[in-house]
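Shown next as structure tokens: one chain only, the form predicted on its own.
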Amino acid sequence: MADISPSMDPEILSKTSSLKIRARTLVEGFLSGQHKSPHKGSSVEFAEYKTYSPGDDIRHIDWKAVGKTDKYHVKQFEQSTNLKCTIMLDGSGSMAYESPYKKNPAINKMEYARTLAGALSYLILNQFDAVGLTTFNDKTISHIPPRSKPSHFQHIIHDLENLIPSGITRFGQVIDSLSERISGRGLAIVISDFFAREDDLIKSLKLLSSRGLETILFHILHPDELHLPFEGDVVFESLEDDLPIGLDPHDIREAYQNLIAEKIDSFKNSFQTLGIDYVFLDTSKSLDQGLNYYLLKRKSLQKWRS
């Protein structure tokens, strides 16, 4: 694995205002230590025109159009690809959690998840593959179908930046609806804290597999949710629809930590049995694990198709 770049540090990422810049910086810093290999098995197809601006490759100017309109337009191209990836991002209220401790270096889950989704999208497009984005809570909030054209990254970033966490999480209805929109084999990436009051998560994920989709789950939790570090009498208010609860965390801390650890182990074992890849991410840690896992998965998919 490549050395971790300072640009991947959660605290540094949280201070960078533009998600687009964060995603690109993260990927380019990560790839700088990777061994790059040429992308094979794709072809180039015309996608759309854009107005010429300084720095564009003049080889792609449509001179016939210049002669007819006296305006300079540049042809943009889209790579035909064997891989179509759909990223599903949990936009429920619990994803908005951030620590009340200002010195805690971990960023909130939504910013972490946004950056991961943006970085994965940029990485996928950089490999000339197609990527789409679905945001959801108990229903689909927005859906961008997979495309590989150059301007597609901006559409994804726009939806990521405008996502406001709210509501509760229900995977069943969302995955049922999404599976009907996805055609052909491909890759589904689910990014969530997996706080959901339902027992049909496994059943829903089986549906994705039945559609021929390779699936990667990125399970994101804040360290506060892992360790329950609070002291004294505390009133916990729900970010979704639960009632407030008052208690002393010291009384339940050990049992709580054991329960969370058991839940993570249960996910690992259950998803492995289904052939679904599971990656746990703590928001105080760098995002290189998520990117590295995607690259390993992408490499296995290329071998599988060859």
Contents of the next structure:
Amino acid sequence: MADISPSMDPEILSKTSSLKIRARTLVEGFLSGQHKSPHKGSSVEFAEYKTYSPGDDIRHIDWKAVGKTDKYHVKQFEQSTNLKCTIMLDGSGSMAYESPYKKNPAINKMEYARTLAGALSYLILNQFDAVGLTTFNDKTISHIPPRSKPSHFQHIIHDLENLIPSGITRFGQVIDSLSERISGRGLAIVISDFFAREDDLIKSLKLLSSRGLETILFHILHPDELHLPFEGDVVFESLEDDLPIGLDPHDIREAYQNLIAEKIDSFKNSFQTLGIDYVFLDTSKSLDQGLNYYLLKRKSLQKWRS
Amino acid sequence: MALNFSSPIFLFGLLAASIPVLIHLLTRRQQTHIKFSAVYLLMQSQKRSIKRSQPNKLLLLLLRCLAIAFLSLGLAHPLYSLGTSNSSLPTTPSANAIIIDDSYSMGWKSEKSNVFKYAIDAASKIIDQLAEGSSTYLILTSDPDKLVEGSGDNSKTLLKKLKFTQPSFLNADIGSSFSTAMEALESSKLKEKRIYVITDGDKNAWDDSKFSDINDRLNSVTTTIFDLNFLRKGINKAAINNLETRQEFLTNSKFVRVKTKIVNLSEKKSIEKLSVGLHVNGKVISESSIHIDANSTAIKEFSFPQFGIEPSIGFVELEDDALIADNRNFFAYRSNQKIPVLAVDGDPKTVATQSETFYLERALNPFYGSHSDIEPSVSTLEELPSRDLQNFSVIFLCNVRELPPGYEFELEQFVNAGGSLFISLGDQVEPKFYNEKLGNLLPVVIQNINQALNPKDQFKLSFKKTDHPVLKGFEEKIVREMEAIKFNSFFKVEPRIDANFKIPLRFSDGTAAAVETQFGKGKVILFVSTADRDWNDFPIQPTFLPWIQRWVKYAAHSLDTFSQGNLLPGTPFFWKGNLDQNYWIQSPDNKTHYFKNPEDGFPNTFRPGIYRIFSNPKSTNLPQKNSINYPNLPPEAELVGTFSVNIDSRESQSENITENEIKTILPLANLVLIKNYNELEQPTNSAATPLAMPLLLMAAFALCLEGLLLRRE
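Could you switch over to the form predicted together with the partner chain, since the one displayed so far is the form predicted on its own?
Let us now look at the entire complex, which starts with that chain.
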């Protein structure tokens, strides 16, 4: 944590009350404007020439250059605003987890997810891409379609701030309905703790990529959910719909840690196979990890495009 | 089916089983509630985890509690038995009379000391199992008239005391005990009435004549008889049923012969070598072995020399067998003791018959043989200083004019130490000397001679009814003869001021014929006439001999000494005491009993052994009643007699009473006869299974398991 800039420290961020300021501070501290839209198209901004090859649109042949060089060149332009990104934020009860220990440095999981979603929205809008937000639990709570207007950020922040975690997590139905709403190519960013008791969780997420959406999964867990640091006789009451359970965490700590590690490994392997990007974040870690991953992904998309 | 505990005090240890629970409760962590996101994962983890600390804690707690509980139960020595004793005990409040046979045959050896111990345990068990509100009456067959009544506590207290005692030395009287029990039960308002008899089933205790009064009343009572005969271990081989002592006269030495009759109690088996020993005055005098044929009696005789005047006290003892009480028989023998008497002749003559002591000497030892109890020696006044007075019990001064100078002090010393002085007067006597020099010894002043001038005026003795030991034994005929004795002369005496004396014999005119006084431990007797025929014809009268001999024996304290033979335990001892004397009896257990009036009898003869009788002159500061356990025997008390108490060996020849015989004796009774000790749920019964070891092993196992679980944690 020592190498994290103050603007990225989750603890410091958590003390900032406004999500909007938090997101902007995070992005502005992180960005220096070097990023580009990975998609090339017929935008106003010229990008480069390309030797004509059959199949290229003849409307893009630069006839002036033909006259000068007697060679057919096709003009290429940067299409910086045509990315449609949809952020899916898990608003189920489990996201409301916060440590019972006041001195725990890790921030509330929901706050972390909100900040990440806000920061990503701000970053995307800054790049003149369109960003939308869908919050859900076992169904869609709210949906903001992607827009690229800077003022759109205000809508997203509003929804994020008003999101109260509740209910259980069910991806299947939500993704079904969402995939119908999202048209064409785009980017889907899913932020969740993935505490869903669905057998077809991976199958549901696969639906996103199969629709031609680039998908990034941010798996967010609180350190307590990783390490189970509690002591004594504890009655665990579920934030979703599980029955309470009384036990000594000492007895199951090892088994739990193994189980959660297995789960993370299983996600990592399964999503890699499906071509879905999977990023694991624990709330004690800096948020720039998430932003970084997004930028890297965008860059790779640019290269892929070029 | 029952569970009994030999040491129930350890059951308090069960309370300690709560200690782990208390520790658990006191150290229990506060349960916290945490809202958690992945509870379903916790459930899955719990299924996968091998650790179970919460159940383990409860298991550990349980094991610790069990270990303590098992330990307590094990130390309490539980005995598990399958019995049906409850059927013999009432479940509702009841009046219960428990008759315990404490006859000496109950001292028969058994696994637990003797059968009597089992009987006490059985009685305790019955009392413990009685329903609340029941009343209990306890009767011992040795003392059937005595009843201990209580709601349980009194009886328990008595039973506790009895636990540390041995059975009595008496025979059982179950019939009389039944009468006492019935009287007690009939006075009770409770409807349910029961009699329990705990006995060794000896037939001798069931005298059917004693049941005749109560037989028709017994149908209202349930009678349960516990026959503990089967608990007897070993054989009662032999018993002494008679012992006689007598003195041998064939030798010059004094030998005492002890003759015992020893019974072989077996009807079939002869005893090849039975060790018999004679113990006298604390020493083993003789030991030998005898052979006795089956069902027969052997006679064994011992003899031993007797020295001194103290009685020989001892016992004959057989080797130990199953019943020890009948192996010993006590005796006390006091041989006739010669009383050495010194007669000082104040008027010796060359013709023997004219000497002052001629008649006296013959009266004291009429046949010159060794059979007489009195051994007289005659001395002249000149020889007197050369005589050692300590060798004599009684000294006669017969018509002595005056003693050698200073000799009166020796006489005073002699009498003070317990010797006796008998003074007869005569014409030689110088009253002045007697009155001046022997003033300490004589309570009277000798005055002038009273002389009858005419035969008609001769003086005669007068007898009134008296308790004086010397005179009270004389028959009427002898008294009449003595009243005919003629006295020509005698010295008149006048009492000294403040003198303490008795006048056991008077003349018909009331003047004193004899004066007696106590000086120190001894006696001084003054006869105011002569011991020869000079002043009277008494010496030639037939009554002179017993009269003078009795005086000697009285003076030498041997008149009332006696040794009395066998008494049975519990039989009162009667003897004719002297009203002037106090009497104490020392029993074999060294307790001293004071007896104000011996003629009432001494009842505390419950213990076999030798009882010693002591006496001393009466004093005023003694209890007005007979007193048992008088603190100390007065130092001046003298041993005057002994008697022995020996058991009645009837119960030695033991025969177990049968159920039919009991039914014949008690035809109307609702009878339950129990010959199985299990039915008393006695913990010591061999049929009961001891559970101590399994419980202790279980405690150890629980501790090991607890250790293993801790190690796994």
